[in-house]
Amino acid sequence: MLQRLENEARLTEEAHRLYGLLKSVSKEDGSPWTYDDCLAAAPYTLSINRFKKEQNAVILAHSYTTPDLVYGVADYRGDSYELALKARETSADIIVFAGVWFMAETAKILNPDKKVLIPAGRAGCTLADAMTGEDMQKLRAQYPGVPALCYINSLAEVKAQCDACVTSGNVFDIAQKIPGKELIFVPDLLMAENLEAELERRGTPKKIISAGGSCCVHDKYRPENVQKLRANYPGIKVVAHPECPIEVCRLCDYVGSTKGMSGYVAQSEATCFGMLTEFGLVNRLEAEHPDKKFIWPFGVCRYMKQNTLANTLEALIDPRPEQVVEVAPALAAAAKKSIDKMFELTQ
């Protein structure tokens, strides 16, 4: 009876300690997180918290996940950058890595003799899925001598043939520093659009040779978009992603990566943004600035929702073999070389 009391009290502070960090946080259909819904979550969160700290494993929750992981569990949440860095500089004996499967199999390059998991398995990534290692060999043959980039969402086998990888928060910076007057990127036709723009811009133009596809979030909006948020809320910034089409990324107000969209709301005196982009950043930006309104038209990643609390506490107690990441040695040392040259590039 006693311990039942104990395990009662403990969930009822885990409870109220989730609630405190969601209760500004919005579900899809606009209804609240409620206290209900933390208590739920409680069980789970507790699990996890204990099992990762006896087990020495760190947690890393991509931004586009589900709001319970990213404050109830993660031991750092970002974009795909943020989590590399750590990913890079954790000391942890096990890689727990709620996202998608690209972003497991970096923390494991980067990482060759640590366990890294995956809760989600092989979720996937319509940027990643686009373009395979023999579609890349087959365009550098085609383009002798052009420099390449591909884009962190990308699978192994891509990036082991690239000469550098970028994210979102760094291409335009990177891209500017290749040298020559063509460059190859990869795989997002959309941000391939934007950085050739960006880059006439600077005044060092490039033409960009790319292939792939694009973001099944991102690529859906369209200038009616924000058109309509800019008739329905006088004097709102709206903000986007540069995965979005170059159409409507001239009508935007601030253009940049999950982190810089982050930073430009928390920097702004504005109080009410438009957000052209992935659900979980919304959640993150009402958990962070409870003072701030955020419009949302549409826009969730179904592959990075596959995360949840239960099969997170799988992965750490029992992992099935898909959430268990494995990159063949020569494979993770060429697709590494790739990787650190972003590093070295973004200093």
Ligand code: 13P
Contents of the next structure:
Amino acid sequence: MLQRLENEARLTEEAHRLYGLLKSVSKEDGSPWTYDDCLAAAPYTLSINRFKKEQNAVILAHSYTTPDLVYGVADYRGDSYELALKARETSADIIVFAGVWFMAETAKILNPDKKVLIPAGRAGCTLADAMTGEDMQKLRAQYPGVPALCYINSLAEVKAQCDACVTSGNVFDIAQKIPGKELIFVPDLLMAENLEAELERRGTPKKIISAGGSCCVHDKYRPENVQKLRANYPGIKVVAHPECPIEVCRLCDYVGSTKGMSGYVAQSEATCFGMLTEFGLVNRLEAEHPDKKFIWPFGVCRYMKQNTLANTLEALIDPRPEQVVEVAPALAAAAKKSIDKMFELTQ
Ligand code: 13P
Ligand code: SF4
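Alternate state requested, the form predicted in complex with the ligand (shown: the form predicted alone):
The next block holds the full complex; its first chain is the one shown before.
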């Protein structure tokens, strides 16, 4: 009886902790996170946080995963660059990466001797899945001598054939540092257009040669979405990710990585923001700026959302084979060079 009461007290305490963090966060249907949602999450977050400690594991969560993961169990939350950096620096024995496959794969490449787990299993990304190593090999053969950058949203076999990898947070600065008038940038055709325009704007133009595909979330935004936001919310500031089409980015007040967009919102005196990006970032901003208003037309990454509290717990207790990240050593060593180059060029 006493034991049961103690358990109930711990669950109530955890639900209150979660509710304190999530009470200003909305769900996809517009309704808010409730105390009952937090009470339902509490047994998972308590167990995950206990197993994490016992196993000396660290949980890295991308801002596009769900807020119960981001605020309930993650040790670090952030954009692709910040999380790659954390993965590189951690002294934990196990890395649990709540994100998509290329992110966990990058963590494994940086930590060949550690156990790296991804709760969502082989959760893809329409960008990373748009290009194979063979495609990259052909492209490089077609443009001999032209330097090549790849977006971190790419497979290890593509990274292995590039001079450096980049994230949305450092792509413009790194591209500017690469000598020459031509540059290969893969596998995001839309970001390639934004990159060419930004280099032109900075007075360091380059012809960008690209191949690959687009992000199935960000490629759906259109100029009409920006126009509608401005018409319906006078004074609104509209922000977008550089994976959006260039004609959309041109109309926005700020274009940048998930970290960049958060920084823009934090420093802005505006109180209302139009968010042309994935819903998870909207949730982070709602949690961290309850005094500001965020208007989100649409955009959910079904791959990121495959990470849940339940499969995070499963990965920690007894991972399924697809939750354990493995990269062949020779491939990892080749891909690591382009990742290390990114860290070097970001200094
Ligand atoms: P960030 O590096 O900006 O977090 O972007 C990752 C991503 O997958 C965007 O769709
Ligand atoms: Fe890939 Fe787009 Fe999802 Fe980011 S939001 S992981 S780019 S599909």
